[in-house]
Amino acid sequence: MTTRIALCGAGLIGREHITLIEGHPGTTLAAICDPSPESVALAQKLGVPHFTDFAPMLDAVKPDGAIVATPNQTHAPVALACIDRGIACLVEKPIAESITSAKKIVAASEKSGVPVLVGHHRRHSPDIRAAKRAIEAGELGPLVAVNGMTLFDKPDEYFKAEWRTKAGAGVILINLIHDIDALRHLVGEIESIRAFTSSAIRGFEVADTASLAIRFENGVLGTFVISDAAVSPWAWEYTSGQALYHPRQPGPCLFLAGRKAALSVSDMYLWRHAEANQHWQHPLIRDYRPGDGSLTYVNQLEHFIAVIRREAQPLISARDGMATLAATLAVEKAAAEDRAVTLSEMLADA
């Protein structure tokens, strides 16, 4: 059975989710939305139907699925229409452009049974997946603390697109809400956040550099700095080896503690003791707990396939990925105001 999926948005990610669906046997492409001239050409190209308008090209193809690539702004309007005619999504993240949008698209899906899948994709790469069973398996025990950098550096023809140098845009809703969702599914749900931003190198009007302290309610604490504008191998772009536009640069971009052991990503290397009354005065023993080979893209779209067929519930629900907008909003929140913002204040704000 061929799953038809349809495109709206066909900028640079769509254009990767065209690819994926177009190599990939159980799926073809339905259609194309979107009105750029450039996606005429392209749906004319593939053999497929093009539209400039949503709503017309969900009641024309109906498609088994569809995948929301288009501007933040616009993710609750289609990922309503795709739920109201009963159309699973994969929505890209943010899941919206703001909480309270994120909330219809929360409310529309659970009142009506219809899957939406946020694209926060690094929930399917290998390395997370093999973080999450050490975890899961009690490997490190009850987890204690956790620190993250994500530091690499952007070029200037980069912010020639001017969207990207004002609010709704910067480093921290575009890179760093990929890390705070990986946090919250490896550690737990967040209780609240501190933070320190900084446009101090390049003076936009959003944040180049920001600095976090991290309070889960579980009890564990945790620590993570990003900036775009530093030299580093440190960001799971490069040490995961699974991102689509960079080169691999093995090592570590994230550390769990626990009172059993230690592990590090991407590396994945657990660290322990030998015995277990043993402790900081006794050396330890490196493990290597890999992940399977497989492709992280790849995964996420056999994942919505399943999604789709109703098969499995999203990893990534519609509800989920509004906490990790929440999260990620609060960062900007916390560093405005100075002062600790928690994620049930960010929720109820809306």
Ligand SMILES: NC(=O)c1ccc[n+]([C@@H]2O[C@H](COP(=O)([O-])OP(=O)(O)OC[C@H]3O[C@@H](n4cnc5c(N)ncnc54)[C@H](O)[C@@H]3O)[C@@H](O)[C@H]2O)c1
The other form holds:
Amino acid sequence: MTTRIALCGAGLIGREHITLIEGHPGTTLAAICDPSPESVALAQKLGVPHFTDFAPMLDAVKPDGAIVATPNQTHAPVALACIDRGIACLVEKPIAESITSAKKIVAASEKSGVPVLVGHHRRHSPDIRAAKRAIEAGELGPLVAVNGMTLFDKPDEYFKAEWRTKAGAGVILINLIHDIDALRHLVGEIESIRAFTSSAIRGFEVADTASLAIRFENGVLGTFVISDAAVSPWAWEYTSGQALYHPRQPGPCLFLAGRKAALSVSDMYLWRHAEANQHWQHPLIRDYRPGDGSLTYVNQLEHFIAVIRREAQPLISARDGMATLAATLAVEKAAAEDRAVTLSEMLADA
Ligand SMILES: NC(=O)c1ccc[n+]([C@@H]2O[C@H](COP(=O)([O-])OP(=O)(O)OC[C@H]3O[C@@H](n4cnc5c(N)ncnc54)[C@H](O)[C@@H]3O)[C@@H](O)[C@H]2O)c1
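Please give the corresponding structure for the form predicted in complex with the ligand, as opposed to the form predicted on its own shown earlier.
In what comes next, the whole complex appears, and the chain from above leads the way.
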């Protein structure tokens, strides 16, 4: 049985979704919806119907599933139209541009039972999966502290797309949201965040650099630094070798320390003592917990197919995606108001 998937938004990531769908034996591209003239030519080349509006496309094509890869502000109306028609959707991250919009998607999905998968692709990545397995198997013992980095240098041309320099984007909402989601997935729910942000390097209204102190509900403490204006090999985009547009630079970007052992991602070294009663005066043994070599975005598509067929619950539901968005927005609020901001206040505010 072939799963027919329609695409809303054939831009940068949308075209990657097309390649993935076309390359998968279990799926076909049912149609493209995008108002841009370039997308008309693309649909012609691919031999699929083209629409400029999502509602007529969903009604005419009746796809099994839909991918929402439109600008953030349009995720909610497109996702709601899919849910309304019983069509499972993969909504690119962030789930929406605001918690108010995200709440509408959560309510519609939960009331109707139509599944929404949010496109936090890292959860499908072999390194994050291996880390999750090690944590769940108790290999690290109870987690104590975590520390991570996303430090890379974007080219100036990247910021010619003005929306990337304005409120609602910047390194926090474009990139940090992935790190926050991975931390929530691996460590647990975030209780509160303190943060400093800076726009000193690029001079935009949005931050180019941020540092975070995080308290998780389970008592684990974490720190994280991020910048899109610093040269370094310490970012998941490099270390995982799984990103779509970046070279591989093997190494670590995330450090998870527990009572029994520590794990670094993406090099996947597990550090432990030889005996249970040993401590900081004993040498550590280095084991290896590699991923399975699978491809993150292919894994995400396969999971989405299972969600469409109602064979799996979304790994990142609308509610989960909303919490990741709330924690990410909490970073900006914490920095602006110079205080600890809780996830619960973010979710209650909207
Ligand atoms: N998970 C990832 O790896 C990843 C990577 C990049 C972008 N994204 C997310 O994907 C989304 C798209 O980002 P992008 O970089 O591809 O943007 P983009 O600007 O390159 O593409 C967006 C496309 O949507 C089209 N569009 C606009 N309004 C539309 C509407 N109402 N209906 C249908 N199409 C419409 C535009 O014409 C454009 O072709 C964003 O939410 C972004 O955060 C995710």
